[in-house]
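Quick heads-up: it's one chain on its own, the form predicted alone, in structure tokens.
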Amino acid sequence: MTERDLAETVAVITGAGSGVGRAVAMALATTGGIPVLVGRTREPLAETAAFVSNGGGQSLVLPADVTDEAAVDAVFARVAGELGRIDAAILAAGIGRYGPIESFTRTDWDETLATNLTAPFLCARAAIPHLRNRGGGAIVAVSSGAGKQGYPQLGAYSASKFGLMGLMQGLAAEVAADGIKVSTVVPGSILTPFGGRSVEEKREAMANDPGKKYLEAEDVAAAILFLLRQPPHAWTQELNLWPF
């Protein structure tokens, strides 16, 4: 199996100024691909754009609200024009409130799924006529092991992440004809200060319960790049990633 060259690709990547989203990003630089850094904030961003510069890549720093219809299209519309066409979309933006359902407010339900939802539909949405432009491209959405059972105190992130598998899982039959693959990852836990708890902290429980474990968020990345890099031929629609 031949992989696909990753350099001049042009991924669009959501929550690109932490975490997942900041590896993906300087993953893709170092082969060189073009990450586009989309966040609420431009600070961070501008943090990841350095990383990638440092290593030698280049970066576009866009902020918007992932979370706003008009700011989505707007991104996606600027990145096609900027940089002449987009191949991959890494959805990996998210935020996870926790606490049981009972007290937990409308206010957090709504932001949960405003960005671990709705964002992604608009995101996937806004690529989708770019990538059949140019004869086929992927979509990748970062859930949860959390999308696929439910726990307590995270009724609302659960709720966010199941719908967010059944949101890539129609829209991958939608779109195949046009050459677009429609994959998720699903990893587990990772270290990183998602969550409320620190890294810090997840250290510390590591070192005290040999059976507690994290991914990395480079983990999750390196899985993404495998996606991309796989050839036209061959499509993995969901990859499950736990910490071993």
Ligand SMILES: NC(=O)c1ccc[n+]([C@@H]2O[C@H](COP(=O)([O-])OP(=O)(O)OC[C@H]3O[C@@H](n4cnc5c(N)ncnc54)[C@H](OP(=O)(O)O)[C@@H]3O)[C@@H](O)[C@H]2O)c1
Second form
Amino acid sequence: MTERDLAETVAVITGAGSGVGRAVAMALATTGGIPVLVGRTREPLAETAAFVSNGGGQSLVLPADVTDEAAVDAVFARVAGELGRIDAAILAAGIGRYGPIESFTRTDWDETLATNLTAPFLCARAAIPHLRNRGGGAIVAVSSGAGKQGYPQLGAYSASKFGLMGLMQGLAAEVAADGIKVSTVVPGSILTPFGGRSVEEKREAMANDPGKKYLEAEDVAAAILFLLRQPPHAWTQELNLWPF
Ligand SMILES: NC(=O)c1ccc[n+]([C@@H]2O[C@H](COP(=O)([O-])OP(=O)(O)OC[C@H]3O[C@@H](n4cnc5c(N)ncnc54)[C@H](OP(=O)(O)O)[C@@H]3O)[C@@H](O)[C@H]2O)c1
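Same protein, the form predicted in complex with the named molecule this time rather than the form predicted alone?
All chains and molecules follow, beginning with the one already shown.
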């Protein structure tokens, strides 16, 4: 089995200013790939770009709100124009708003669905023609264990991630004939500032509860790089990754 060489692979990575997105960008850059760093805030993206360039890599910073249809289309058009191709879209941007449904606000519901479900739809749709032009490529979405099982306080988040799993499964069947591999990574808890709690708070929670475990963002990044490296004849459609 010959693994794919990721040198010069152009991957649009959403959520690249933090956590999983940043870790994927850094891991891809060390293989010689070129991550395109997308997120709403420029400063953390510039910080990721600095980490990449300190390691000798190359990246492109494109701040954008992935819930904004025109902004998403503009990102993909600009990447294709500036870098000449797009090989992969890694959809890691997400938000975690938690609370009981009885008191959950309509705004939190709408923003959860917009970011975790509509945005991957917009990004995947924008990526497809560019990937097809290359004769294929990869779309990788980051779901969650809450995308396969509902938990109290997580109703909106779970609804968005269950929806994402369905979107990716349907899309996978649509574009496989174009050589586009659509995959979903399904991780358990990850040690990032996701969901309104800092990494320090999560470390403290772990210290106080030996049963509480987290993945590192780098573990999820390694799983995503594994997907990108798979040879043309092999495709992992869903990858479940739990802390141990
Ligand atoms: N951490 C966990 O325990 C965990 C577990 C399972 C699955 N996940 C999933 O893993 C993915 C990555 O999460 P993470 O842990 O890396 O979280 P994170 O550290 O909070 O990073 C999330 C990133 O998404 C970006 N983002 C949010 N809304 C956006 C928007 N509208 N447009 C563009 N970018 C946006 C944020 O940047 P800006 O705010 O600057 O836009 C941020 O960089 C998410 O999809 C999450 O649901 C996380």
